[in-house]
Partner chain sequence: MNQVMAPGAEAALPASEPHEGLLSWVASVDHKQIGIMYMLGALVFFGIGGIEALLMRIQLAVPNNHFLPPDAYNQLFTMHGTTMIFLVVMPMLTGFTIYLVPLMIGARDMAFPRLNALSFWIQIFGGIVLYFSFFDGGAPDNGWFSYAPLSENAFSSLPGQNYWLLGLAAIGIGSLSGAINVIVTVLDLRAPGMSLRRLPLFAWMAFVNSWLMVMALPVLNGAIVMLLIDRLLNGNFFTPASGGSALLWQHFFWAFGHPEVYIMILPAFGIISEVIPVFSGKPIFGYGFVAASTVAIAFLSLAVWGHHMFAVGLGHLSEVFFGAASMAIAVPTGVKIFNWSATMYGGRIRFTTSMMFAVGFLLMFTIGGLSGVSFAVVPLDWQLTDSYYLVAHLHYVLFGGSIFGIFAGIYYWFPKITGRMLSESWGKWHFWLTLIGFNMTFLIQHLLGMMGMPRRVWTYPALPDWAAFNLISTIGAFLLLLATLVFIWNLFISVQNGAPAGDNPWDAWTLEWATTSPPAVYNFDRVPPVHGRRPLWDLAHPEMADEAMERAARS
Amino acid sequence: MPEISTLNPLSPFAAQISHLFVAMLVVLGAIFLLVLGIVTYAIVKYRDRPGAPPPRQTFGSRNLEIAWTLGPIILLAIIFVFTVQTMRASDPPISADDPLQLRIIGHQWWWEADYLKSGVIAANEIHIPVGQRWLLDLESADVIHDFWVAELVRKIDMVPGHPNHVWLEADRPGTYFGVCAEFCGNEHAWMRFRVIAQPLADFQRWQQAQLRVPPSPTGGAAAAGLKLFEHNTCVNCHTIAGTPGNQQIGPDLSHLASRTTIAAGAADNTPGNLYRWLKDPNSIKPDTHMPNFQLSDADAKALTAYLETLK
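Could you show the structure of that chain by itself, in the form predicted together with the partner chain?
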């Protein structure tokens, strides 16, 4: 059996939707079988055969018309009740004193995650504690994006000038795939992210690590890499704590080496891929806003070595 994420919910919200979806698939499937049955019966039974009598000319039936108008109305009324009920259950109303935990900002084509309580700024990987219900604020830095983790949470657009909110929760520890679900330009396909749900202690450990200012390397290629980072245009877009770089135009790199992927899911985070990315970003993610700086092999190696220290 294929793994169908919308039908394998791992949050109370997605579960509500999934239950309704399964019920609807049964109802809709039954209606299709009904129509299929009528049509099949008609085309088998009333197929033109030599010698068949001319068909009786009938013009309609008021009773039948009423039946197949009222029947669907009643069925839809029932579906409507469940619709409203599931809306409230899967997307519970937000009150003014619900604390905002996390602000997710969509950028072309990556995700910024600002932890409003701790001040952690992460990118493309969102760590949450298992079993806690977090309220998210969703915004966009440029065009419309959409936040979707099929196993955990409904789609919700990130519209510039129109902040949205949604609840995020995971029942079980694990890694869940998220995607941008609104077309947002050339690299819409590689605007993926991961939600990593952890037991509270693990989550807190992660949060502590993210808050630490990474130690500056003192020698070797990594130290050369730090110099390159500080003295080139890298700092115009990227933040690394403890360096002059403090912009959020590109992802925060302070703890890049702790992540599993680079370029919003376009490649695994390995030294080889990172080197390739620095040499020619387009070879990994065509049309990315990360420029090709024509780095020499030595410079790219030094930068890779430095970034690999940012645990």
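Switch over from the form predicted together with the partner chain to the form predicted alone, please.
Here you get just the chain by itself.
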């Protein structure tokens, strides 16, 4: 996964946070250089020299004490004002007229994305139209998670039973990487997601594709895989449109083959990795909640062939 950087803001919200951070870095750097300079000057000027008389002792200076007390107070007050301004700019107030566009639900250890207007349900990949400000509803299905896309939005907790809200926007098209920033269990490190910002026309085409019911295969290994999905335990956890599977314990698989990763970013979405995931989930993501059903090689290949049709 590429490096996540707060120094490359690509939304108005992330830019506010980044600007405050850089300003603080400059101020702290100036303080460091000032202290370093004073210490260096004192070391050089008052160093011991052969035959030098004892140094004159100074037992306090009211002016200096006032200066080094008032200086930090004034500096902290200025920083406080700019911090409050940044907090408001990076997380604008929400009015009753602002419509919720998207609900993100954190699970151990994957992300569910519910598009409230269209009814699209995705997993681990969040598509948004570029340049549009979307209001997100953030919820948790189990423990505390934390939604963070460093280049687009601040960190915000997802607390069970206490929905939070945050604005999401991207200045330009691209793929932005997000993580859970609150330790949530053994596979916290592999609870990752992607925000894919697209031109409006591309986003609409993606959304229409996600609303289509994938065609059922009529023969070969893919058809055998469909039967395995419908008659085995898969339907008790997952949803695939057009099949009896309509559960949300695990990710919606209706368009699994259109995603770039599996297991919330733990592996690229390739037929080989998908086969490994079905044969032994722990080989890709240890301690995952996905059970190992001890599938035979033939059954794993058939399921892989079927899931690869779900574009």
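All of these numbers come straight from a predicted model, not from anything done at the bench. Superpose the two forms; the largest set of C-alphas matching within 1.5 Å is the rigid core. Positions refer to the first chain, counted from 1.
The Cα position of S61 differs by 2 Å or more between the two forms after fitting on the rigid core. Superposition of the core reveals a Cα shift of 2 Å or more for A52 between the two forms.
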